[in-house]
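Encoded as structure tokens, the following chain is the form predicted on its own, with no partner shown.
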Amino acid sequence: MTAQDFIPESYNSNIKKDTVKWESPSNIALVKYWGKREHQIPENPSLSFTLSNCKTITEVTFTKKESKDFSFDVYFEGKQNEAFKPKIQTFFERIENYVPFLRDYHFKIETSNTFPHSSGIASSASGMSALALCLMSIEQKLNNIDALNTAEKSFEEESYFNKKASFLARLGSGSASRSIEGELVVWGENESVEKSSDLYGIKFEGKVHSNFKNYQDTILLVDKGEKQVSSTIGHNLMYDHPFAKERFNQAHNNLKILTEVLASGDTETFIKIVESEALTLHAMMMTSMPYFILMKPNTLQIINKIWSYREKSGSNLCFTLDAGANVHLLYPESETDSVLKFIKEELVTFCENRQYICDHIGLGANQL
């Protein structure tokens, strides 16, 4: 599909006002993304489990107006947030030819999440993946289209509406392509799999081991403050890295391999891709110029703890990072009793305010 394909021609209904509601995963990279064209264009494919417990919720009432301009208040836990109004602008800016129903409407947009604010999980991932959700359901309206969990839903319509909703999530947050499906998600093309594409993500549909089902994700809060570097600045900042060719290059080389680890259960490769990814992350970030050190002495704390007892005890326990301090430990189901333990005995005290959270593999978003 091209970018022209979400383009509506008419809208047939008149609806003077009436609400929807999504909630919305977060999701944890295991190939990252880093490093993007214009028009949140990937310069590599990424490859992304989708999470459960850590996601947003999101309810918009939109009411007919008369006016053309963008009209929208945004309410966050309960409390009206003029912070997101600028990031919410220019999403709008950025969709209005895909969903020109925006300027005919006011917005209310009412979002929580059910993980602590500034609990240094990105939130834009689930925040603007639930608002794409949420306008794809107004367009469905708009249409007289059933909404999706109706008994007479065709798989062509369900198909176009998460790779619509998807494409509409990019434009606002390149992971948050990443977060309408699951239980694993590409987005950028790649050769190894099938119907990729830089424009929305599609749920991998290779074969996955029974060794990589039901994975945990248990994320500890090393550092709960603001980014150190926006992801905008930290995107840019491969326009000129000495090693953004090799590091692209070595994205799409990771991200095959690693569907053919997750269809073999190759186990002691997926825990070297994953770390290496997280690693290599850092290292660009290191390497760049202006150069930022996002992690905190805590976190190669833990990721030495991490070596120290998968050695000791043969555990496919493993970490990735994300931008920022925090350590995200993947592991099988299998082992969860164990894993936590070992995080309450050696782990919680590198955590801030020794918090983490316990979190697993999840199948995508849902309409509320």
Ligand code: DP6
Second form
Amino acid sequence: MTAQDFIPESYNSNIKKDTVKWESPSNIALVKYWGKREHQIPENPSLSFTLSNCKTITEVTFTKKESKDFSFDVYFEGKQNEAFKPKIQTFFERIENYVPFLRDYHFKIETSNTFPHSSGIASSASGMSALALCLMSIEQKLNNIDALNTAEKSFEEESYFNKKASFLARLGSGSASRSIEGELVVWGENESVEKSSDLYGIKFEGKVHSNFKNYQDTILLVDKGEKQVSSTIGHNLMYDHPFAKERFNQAHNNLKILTEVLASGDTETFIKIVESEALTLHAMMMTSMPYFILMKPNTLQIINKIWSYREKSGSNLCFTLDAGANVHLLYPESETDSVLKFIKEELVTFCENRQYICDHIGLGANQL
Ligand code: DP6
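To complete the pair, please output the form predicted together with the named molecule; the form predicted on its own was given just before.
Let us now look at the entire complex, which starts with that chain.
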């Protein structure tokens, strides 16, 4: 498919006012997306677990209008929010060719997160995917697809819906393209995953061993402040980065290894690849110009604690990091009790206000 395939011909329905609503989860990358080209095309493929509890709930009320400029209001957790508007304006500008009804309606966007806003958890993946899905539901209504009975909705339609939702979400925020479906999503063209695309994320359809079913993700909130480096700045630092080429090759290779590991259930190699991906992402920022350290001392304390816990107990617990100081603890469901005990006894002391969030792999977004 090409981007052209997402440009609609015309709409056959004329709606004056209606409402759509979606909830969409966050995701955690195992192979990291870091570096992009124009039009939000990733420099390397990424693979993520879709989460379940950390999500954004977005309701969009659309009302027909006469003027042809973009018109929208944003409410975050019940209050009008001006701070989110520029990002949404940019998003609308990027996607208007693909959803031309954007200029015909006024949109009231009401959104909230299930996780605290100032938790250092990026809400762009769940937020942009929820909004993209709302726009797709509006498009469906304008195409009168709602009128079809569900049984008639073909597999092709659902697959087109998800692809286009992911395609639009990507134009809002790259990682958002991986939040439409679950349990594992691949975004970025690569040789290991058939039908993978730079334009949208696809559900990973390969074999997944029972070891990785319902994997747990407990997020330790080490630093709840604003991110030190925005992802846009971070991605841009990969231009002219001395190690960029090697890093992009490594991501392809790690993705290949992980697809094999997911099938075989080899948790030992899983741990090696996932932790190395996290540390490489941070290393890229330490070796860019200008350079940044995105970890905090407590991030390192936690990593060292995990390593000694693993050595002592033989546990499969491992960590991954986003472009910040918080630590995601990944572990099999069978270890939930022992890992939570370890967190409470040894790790909460390194969390801001002793806070952490328990999550696990999920199945993707839901229409409400
Ligand atoms: C470190 O998706 O936030 O979380 O496309 O500029 O919105 P933009 O970037 P964003 O980058 C996320 C980077 C990451 C790794 C990942 O999720 O793959």
